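The data below hold one chain only, encoded as structure tokens and taken in the form predicted alone.
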Amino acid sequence: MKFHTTESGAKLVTLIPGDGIGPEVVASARQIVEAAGARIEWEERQAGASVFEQGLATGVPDDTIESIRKTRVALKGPLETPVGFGEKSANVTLRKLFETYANIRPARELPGIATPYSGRGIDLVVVRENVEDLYAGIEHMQTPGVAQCLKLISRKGCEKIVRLAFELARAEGRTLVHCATKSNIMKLTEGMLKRTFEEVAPEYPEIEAQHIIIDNCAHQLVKRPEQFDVIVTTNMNGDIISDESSALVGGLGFAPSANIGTDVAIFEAVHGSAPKYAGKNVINPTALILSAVLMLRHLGEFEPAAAVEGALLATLAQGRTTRDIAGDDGSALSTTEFTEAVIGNLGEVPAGWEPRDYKPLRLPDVSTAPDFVSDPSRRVVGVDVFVESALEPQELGRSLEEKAAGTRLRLKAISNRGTRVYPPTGAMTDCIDQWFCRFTLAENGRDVEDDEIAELVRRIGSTHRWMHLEKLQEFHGEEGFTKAQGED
């Protein structure tokens, strides 16, 4: 990744103060970074609540977007989407605009921060895919009482996030990467990540690669978190277990994050804007300071990064903390006092702390071609028609069989919420009014043509409501679709 360098030789960074407590924690991190001697210059820009209130639905103005395009690196405070203003989260807008496909969330035991896991040596990183999965936000109402969200997982997205996880392990001297999925249930989507992981892993022979089911991963994080080093996972899973991991070492007040893309990186604390504490000079800036440390490493400023991290940890080890840790016993430092304490500790490292030998992170070089995977031998062997109906399964089945009569397609099965209900299997299914009706070729022959599907849908639509279609395709000689429970 290329960075914008000023005439003085410093790297230019877009600085977004954010909302609520954002300006306070951002100011703290900025002062500490500057005191550490990092070769950084700042270009301050706005996003979030104040922008929403001006009527801009994205919460991110053009001059902020242009600044990030130029600098390619941003450090930002928390942003909020006020009730009654805006349409999308400004955070999500930024991630989507700049394709920051990886969310990196380290969680390491901190000196002076007592938790039920103190002394266990927790030191892990969650690498979360950041733009696909259910977070693509593609939702439709299927019937008045049934909603659908599309879970989109691409081979390209899996390739990028898996390779980044292994490259991160290399850069940080780590030796184990777990891939956490729910591929035992979602064999095509979550299974895509598992298959990609298993194909890429041999290219990193010095790193041990293990697959783990995500619910077991969550269980093991509570039971024995010290066993983990790097965990790579899909977007929704990563959202959950990265917060879980942060809780093990003190909570979101200690949770830094990096959103990494091929061209742009955005660094931010995970916590919210906490408006009720804004302007009171009591907030803990640790998460944003640690996010700035991640930013400095990304920029190649390894010595200032180590200095800031060491000073912060030395301050915590001395028991000099803010109100969220110290409580109301009178020993708590204000935000500005904590900042000054960290600056005063520059050059210090807490006893027993073992700094990692960080190396530059090599970003994966993955093709940008939309057709990342192709198959000239693909076949269309049927169609799933999703139908809305209040009929019972047997009545609907007989009707659809009549509609398909005289075509090359036959009704193979009707399913309801993933369970076959026609032909009946004896399952006691409490049906809803969205039916998944599978039509396949009555006998082997040429591929199903679009006009044949259109004719079938026309016939079905003359009597029943339908909401969408899915072609049944074979790729590389294998079925590209799953079967319902009870379907042969």
Ligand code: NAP
Second form
Amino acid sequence: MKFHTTESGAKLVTLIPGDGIGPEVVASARQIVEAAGARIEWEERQAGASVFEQGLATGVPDDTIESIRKTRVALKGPLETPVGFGEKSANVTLRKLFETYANIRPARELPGIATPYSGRGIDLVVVRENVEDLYAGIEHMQTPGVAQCLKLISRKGCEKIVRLAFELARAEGRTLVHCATKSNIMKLTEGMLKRTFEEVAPEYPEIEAQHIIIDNCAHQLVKRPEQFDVIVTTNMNGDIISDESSALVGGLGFAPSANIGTDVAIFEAVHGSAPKYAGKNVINPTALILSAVLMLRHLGEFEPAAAVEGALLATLAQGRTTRDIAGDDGSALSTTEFTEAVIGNLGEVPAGWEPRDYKPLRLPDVSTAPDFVSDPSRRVVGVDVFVESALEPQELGRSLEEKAAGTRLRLKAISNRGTRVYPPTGAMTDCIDQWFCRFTLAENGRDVEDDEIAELVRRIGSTHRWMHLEKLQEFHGEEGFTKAQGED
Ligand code: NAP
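Show the other one: the form predicted together with the named molecule, since we just had the form predicted alone.
Time for the whole complex; same chain goes first.
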């Protein structure tokens, strides 16, 4: 990634103060980074509540977008979407605009921050896919009482995140990468991350690669978190286990993050704008300072990064903390006092702290072509028609068989919420009014054609209400669809 360098040789960074406590934590991190001698210059830009209130529905003005396009690196405070302004959050807008496909969340035991895990040496990084999965936000009401959210996982998306996880392990001298999925249930979507992981792993022979089912991963994180090094996972899983990991080492006040894309990286604390503390000079700026450390490493500024990290940790180890840790006994430092304490500690490293030997992160060079996976041999072998009906399954089945009569398609099965109910299996299914009706070729023959599907749907629609179609395809002779429980 090429960074924007100013005439003085400094790297330019877009600085977004953000909302609520944002300006306070951003000011703290900025002062410390500058005091550490990092060759950084800032371009301050706005986003969030004030921008929404000026009537801009995205919450991110053009000059902020232009600045990030130019600098390719941003350090930002939390952003709010005020009630009644815009539907999309400014954070999501930024993530989508700059395709920051990886969310990186380190969790390392911090000196002086006592937790039930203190002394066990937690030091892990969650690498969460950041744009696909259920978070693509594709939702529909299929019937008045049934909602659907599409879980989209692409091979390209998997390859980018898996390669980034291994590259991160390399850059940080880590030796173990876990891939956490629910591939035992969602064989095609979650399974795609697992399969990609297994294909890519041999390219990194010095790194041990293990797959773990996500629910066990969550369990193991609580039971024995020190066993993990890097965990790569899908968006929804990562959302949950990265918060879980943060809690293991002290919680939201200590959780930094990096949103990495091929062209742009945005660094921010995990916490929000905590509006009740805004302007009170009491909050903990640690998460944003640690995010600035991640940013400095990303920019190749390894020495100032180590200096800021060392000084911050030395301050915590001295027991000098803000109110969230110190409580109300009068010993708590204000945000500005804490910032000064960290600056005063520059050059210090807490006893027993072993800094890592960081190397530049090599971003995966994955093709940007939309047809990332070349067209394989393909056959259309049927169609799933989603039907809304209050009929009993037997009655609906007989009706749909009549509709398909005389076509090359036959009703193979009707399922309700993933369980076959027609032909009956004896399962005690509590049915709802949305049926997933599978039609396949009655006899082996040429591919099912669009006109045949259209004719079948026209016939079904003359009696029943349908709302969704899905072609059944085979790729390289393998079925590109799963079977309902009880379907043969
Ligand atoms: P929040 O702002 O993270 O605050 C939740 C609680 O966490 C606070 O009340 C406080 O706990 C604690 N906390 C958070 N940051 C802290 C810090 N730096 N130091 C000490 N304690 C801290 O979550 P929220 O109240 O759900 O969200 C508020 C707004 O922020 C919302 O508008 C939300 O959309 C936005 N948000 C933005 C981002 C982002 O920009 N990336 C992320 C999350 C939320 P106590 O009350 O126990 O003291």
